[in-house]
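The chain below stands alone and is given as structure tokens, in the form predicted on its own.
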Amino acid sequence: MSIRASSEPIRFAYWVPNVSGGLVISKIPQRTSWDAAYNRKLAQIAEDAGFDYALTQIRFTAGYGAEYQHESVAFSHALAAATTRLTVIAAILPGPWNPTLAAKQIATISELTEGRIAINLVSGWFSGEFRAIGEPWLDHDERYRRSEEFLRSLRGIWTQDNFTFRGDFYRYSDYTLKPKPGKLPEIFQGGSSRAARDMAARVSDWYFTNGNTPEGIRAQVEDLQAKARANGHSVKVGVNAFVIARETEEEARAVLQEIIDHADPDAVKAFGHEVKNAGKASPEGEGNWAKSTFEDLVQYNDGFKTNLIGTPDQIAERIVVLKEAGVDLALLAFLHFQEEVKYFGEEVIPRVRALEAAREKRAEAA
């Protein structure tokens, strides 16, 4: 079945560098900081640049160049408080969190920020982190089953009084949370495995996938949307990408090569070992990172694969191709966040909007 691109403008999100080391496992110099002041300013720059969302990261242990980490929910609230339009997506990990705590945290932040808070429900890929903090490590598909119960519990708590739920992981009896969020927070969820897509096709608002080619993304989207339609559900799609926008393609490609040349081999291999095990642990062996090369793994979420590397014109054209493949949101990372987010807003987003308008006009005339 062919995919009809949404008539809505594609949306833009950025990875919040609330974890040290930036978004590449490389020793290349980066004018990016994980501290609060830098990130508040970055959020304001992104909002002015035309970004819709900011996604905070969740880490509990140091490693792979990420020695320091700010907690995601508290940090998300700080960024929402520093802006007026940006929606901040807080990463939440079942295990360390339970739905009761998450529901109350997010409901409070929603009230304090006029609804500009969402959740990225992370099922978990780092077994060493779970062991380090004394949390049980479940089998691959069990992690997604737990996440689905977590999501259903959140929605029930946020929308019902006297909420009762009987699952394998969470149970509620006549529970009422007040105040509830005035606007129901969106729930994002990632993964490329069968279990991840099936969960998204049943219950998630948004599905994030790792970086990929337009053809690879189209195949995922067709599969996801067919399942969602069969379930009477609708879900939007976001894709990860690392952006290198420069005046010439040669300059952009040179920056990419420099990032890879300065990669930390031991850290990349250690990261690759963990994430490939997580991907191969799915019954079909096709989860995130299962087929990623060393060069792919230098960027945490296969962002180089999406190929938003070149001139503003080239990048804008590739973003519209992604939209035609069924993508509703581009989740972006950069080398030097503040200046490159600003440049992206000035040089790339207007080009994307012009291309979208031209395509919409042609579609209306057809």
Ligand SMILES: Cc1cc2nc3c(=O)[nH]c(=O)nc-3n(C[C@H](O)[C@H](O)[C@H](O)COP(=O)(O)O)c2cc1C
Contents of the next structure:
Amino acid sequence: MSIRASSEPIRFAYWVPNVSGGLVISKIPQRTSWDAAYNRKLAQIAEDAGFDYALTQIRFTAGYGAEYQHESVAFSHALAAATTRLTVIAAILPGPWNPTLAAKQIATISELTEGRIAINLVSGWFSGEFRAIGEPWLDHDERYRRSEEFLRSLRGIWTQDNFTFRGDFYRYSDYTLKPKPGKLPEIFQGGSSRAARDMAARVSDWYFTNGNTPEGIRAQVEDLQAKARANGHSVKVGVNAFVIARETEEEARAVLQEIIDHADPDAVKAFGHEVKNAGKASPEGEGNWAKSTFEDLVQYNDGFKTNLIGTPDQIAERIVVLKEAGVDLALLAFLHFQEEVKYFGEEVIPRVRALEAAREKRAEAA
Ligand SMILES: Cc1cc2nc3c(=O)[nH]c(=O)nc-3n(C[C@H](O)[C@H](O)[C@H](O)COP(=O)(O)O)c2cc1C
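Can I have the other form now, the form predicted in complex with the named molecule, not the form predicted on its own?
All chains and molecules follow, beginning with the one already shown.
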């Protein structure tokens, strides 16, 4: 089955650095900060640069040396309040959150921000984190079954009066939330295993996956979209990438090498051990990180694999290739966020838009 690229412009999101250490497990000096003032300014720079979304992260413990972590929903609200167009996607982890609280929190933030709040429903990969906070660690596919019930509960609460639901994890009886969000918040879902994809193909608005080659992404998207069609469901795709855009390819490659040379080996190995075990626990016996090398793991969502590393021209061309593989949104991380998000907006996004326009013209002429 072939994938048709969307005629919509590809969207851009950035990872909010609300966790210390930036988006790499490396001791390379970074001007990125996890604090509130830095992040408010970054959000403003990003919306001016042409980004539509920002994604916050949720961590309760430091899995790989990320020592400080601001909570995602409160932080997302602060960023939405500091901007006027950006939609902020708040990561939510079933277990610590239940759908009742999440539905109410997000409905209130939606009211406060003219609907500029969305959620990323994550399912957990770090058993040590769950142990530390006294949450039961469910088997891999059980975590996704719980996430799906969580999502169905949220949507039910947001759209129905007298919501009634009988799940294995959550139950509602004639529950009516007031006020409901004026605009239904979009639900993104992070995860890359078969269970993650199957869930997205049934219920999620967006499927967020780790970085990968265009061929790897295309295979995932084909599987996802075939299943979604069979379910009569429509789902969009966001892919992670770590961007290193420099005037020359040599400069960009040198920065990548420097990040890897400064990697914190113990933290990378501990992270690799954790995620490979988490993947092995899935029925297919391998997770998304099964084939990740030490170098890949330095960006903890495989963002180097997507290879948005080079000149603005090279990066723009590769983004269009991703779009042709069925990607609707590029989720991007940077080394020095403020400066590099601005540079990306000035040098890369206009090139992507020009390539998209040329492609549309060719399609019309054909
Ligand atoms: C884009 C993206 C963002 C994620 N954000 C978080 C997060 O903030 N907190 C978290 O605990 N897990 C996060 N995850 C992890 C996923 O929810 C999931 O647990 C992990 O990818 C393993 O899933 P898998 O076994 O389906 O591959 C994220 C995953 C992706 C792809």
